[in-house]
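What follows is one chain in structure tokens, specifically the form predicted on its own.
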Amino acid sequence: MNKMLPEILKIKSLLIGYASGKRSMSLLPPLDASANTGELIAIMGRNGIGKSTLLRSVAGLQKPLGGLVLINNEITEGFSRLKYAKTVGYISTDIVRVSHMRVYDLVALGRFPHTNWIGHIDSAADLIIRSAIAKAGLPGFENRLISELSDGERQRTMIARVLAQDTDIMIMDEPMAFLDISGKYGIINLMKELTSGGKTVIFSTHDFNIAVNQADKIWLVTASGIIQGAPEDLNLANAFDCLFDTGLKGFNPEEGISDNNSALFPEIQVEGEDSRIRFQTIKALQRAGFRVTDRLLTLKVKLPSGNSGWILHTDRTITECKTLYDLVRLLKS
């Protein structure tokens, strides 16, 4: 099988909060998390936990306290703005409200890094400003002005702006706050074609249904730190106990999982009677695009048994991995 995809983000021990003066004021433990090319990451947790500042530390816009982050393994405290605005884009939930701007001058300010420093937008950069604009769900309008949009029109011009800076990583920071229940599954389709071609997306989000079923993994982010994983891995530990209050009645995460998955291709046989385990794997390979069978296939996975993960058949191989996230990886891969 091919090597799976490399790793382009990490951060080591990253203490995030706010500093005045000698005074420090830290909101987590030192955080410790990954992403790898071509990932679609979502954060969770609670409100006032600390996703933003995450995100902003991250994204090189906020000093951490401590700690290290690293994008393709190079450590990002001696890169200079503009290096970071070449492989991190950022939007944030603040609604812009500017007046007298069109939409087309504000997506192409995110071209900034890549121009002169007269800023010249010549036609290539045209083009891929407009072809921002229309993958955002926009097209049509370059001339308006932002002061006339919606916010969820703004927020789609903000995105707008991140696709034309053509990072390799994209942050997002609620990035459907303001959308309606069409606009968000197109922002995620979005997403997703932005993965499929290579970019790595982090986003928080407070939309459960939406992270589980959607994304490759999850940093949650906990009074103790982060836990990361692929959704089922995260269910399978009742990692998500932590977003809801105790004693809480009628919340089942999985009944709260749907597939929307219409275009599953290649099958994969499962072999294993742990219901719960063999609920959270298919879930995780239906949303690898894999139609699960249990007629006798060469590939196929036979679920955790003892002390061993879960272990992948194919014709050449065989190659066991102690987590969901793992043996996804591998599958596509």
Given for the second form:
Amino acid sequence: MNKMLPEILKIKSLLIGYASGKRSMSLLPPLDASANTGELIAIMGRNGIGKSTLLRSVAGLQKPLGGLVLINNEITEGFSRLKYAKTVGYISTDIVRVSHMRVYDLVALGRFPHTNWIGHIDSAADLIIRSAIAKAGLPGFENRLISELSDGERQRTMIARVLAQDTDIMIMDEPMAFLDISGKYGIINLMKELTSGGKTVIFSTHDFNIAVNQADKIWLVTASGIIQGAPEDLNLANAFDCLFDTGLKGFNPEEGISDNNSALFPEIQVEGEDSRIRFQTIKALQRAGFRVTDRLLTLKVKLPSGNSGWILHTDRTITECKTLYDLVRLLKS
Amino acid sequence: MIMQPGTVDLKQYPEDLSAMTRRWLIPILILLLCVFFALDIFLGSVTISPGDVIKAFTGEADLNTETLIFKFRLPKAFTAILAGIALSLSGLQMQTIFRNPMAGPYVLGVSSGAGLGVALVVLGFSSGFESGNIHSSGSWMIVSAAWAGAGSVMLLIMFISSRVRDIMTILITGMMLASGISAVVSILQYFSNETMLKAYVVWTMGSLGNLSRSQLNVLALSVGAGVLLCLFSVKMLNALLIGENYASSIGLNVRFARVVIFSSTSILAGSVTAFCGPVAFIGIAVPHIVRNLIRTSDHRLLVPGTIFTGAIIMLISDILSQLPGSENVLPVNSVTSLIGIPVVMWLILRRNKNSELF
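Switch over from the form predicted on its own to the form predicted in complex with the partner chain, please.
And the full complex, kicking off with our chain again.
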């Protein structure tokens, strides 16, 4: 890329928390972070650390206790709700339940900051609403009642609403909660489409794999502030350690899987070429508590070939297993 | 992508009903309104033949009939229309702002608050009041007291609902509030004299028929102001449907919206309660009838629909309360309760089946 995309959002010494009366309680030390146009940013952090409060503060829905939020280098303090709503769209984990409300009606509310006093939808607005619904992957859903939607469809409807709102920044609080795996990837792909179209998407998630593999940048919320950077940068700096209890063994953030490849475990040799079968076999063996090597050992597993299954060689026996499940059971006994 | 968009069964999801509804809703409702308005004038405890009623309008009827029509039936029909509009509209606004299908001026204690205001004026402060004069003087004083009472309860409920999210808690609070207020009113009654007491008790039974011309004017002006405020807040009500958080995120100034909508609700419910007594269940039932009739959540349709349906149902209640053909008259409050309670019961039973808010 020959031209760096501009910085669209910046938080500066932002102090988030709740004020009641004269007392105020901040959740975290002052936070600093930034986002550039077109980036997909994942916010990670442990439960209850203040991710939702941070998102609400960035979206202007909650007054910060101190510090600044800058949008396009403009200080947002004193923005009217209307001006904010034209730049930042927000989706929380709240589920909208209204009877007789159609997908179209809900998405049309995204036009709120742009319509007249009674909320008249003219033909131009109608076009924007319909294309937002289509872009969110719901063509033909205009007249569906929102109470009849699946979790994934409901989330897409909310995204369509923000698309209709036509904001440069989209903020989503755990957009993939409640969704099954394909639903999750459907939403993440949609978010990536939006960012490649120039939107900046900031979302919080507990899904480590999705955040690390899909986001352009991660804001890692820790008790000592935000650590930001590309997922790989954070991995190199061992930043993700803060997500896990120190006593918790068996997780390797770089692979995102349980890591049993420690010297304490017995070694086993895997013989065979098929990479897909090999990958799954190694996973199964690791789960069973073995360390996989290529060295020649008496304890080895031959990958299936032809009609045979997995063949386990020990110093005394040779056993054939039809499934990995049987293999693991055998090894454990 | 997992879903297969585009394979929507068109029979199951018919093309936008609202275009058709938009065109026909208002004319049909106006027609019905005219029909029931006429029926309300033609029918009553005293049987007057339709011919005589028409003669009264052309000035050919005898004096008794003319008095009956112009001094009693016509003002009563107008009062019914105003009361129906006001109560239904305040119910609609409350259901939206509280996001609660059970909200309504009567259920949440707003009518009780207005009643307390009236009780304070009638039983408490105005011991210099000509006894039993509740209907002839101090219209503005009574109506202002009712507004203040209704507004205070609204503020209290709002304060509680900003801290407590649970709908049932808010409802129970409203009921407790209503009970507390009726306890205070009982104390006031205990210390007031007999004639004032009687005036108050008659007021609590609810009546559409006791308004003087000047009171009717006050009521009409107040309801007009409340309706205007409500029309002004149509867009805000639509935004509030999806909750204050989202409403705020799409650019609504929630605090301003609350002030406008609360003012409208308090004025509407307060004025009607002041003059007609606490009329039950119209406020909660009519908005639901309208929603299920026109199947939309859009207040641009719901507000006019509620205005006309509220007026029509109140006219029907009034006609029924006259028990046409008999000499007896029922309190209008009982009739509206008998119409409203089945609707509310149906709502509660339906809530168990699906988790929608409205």
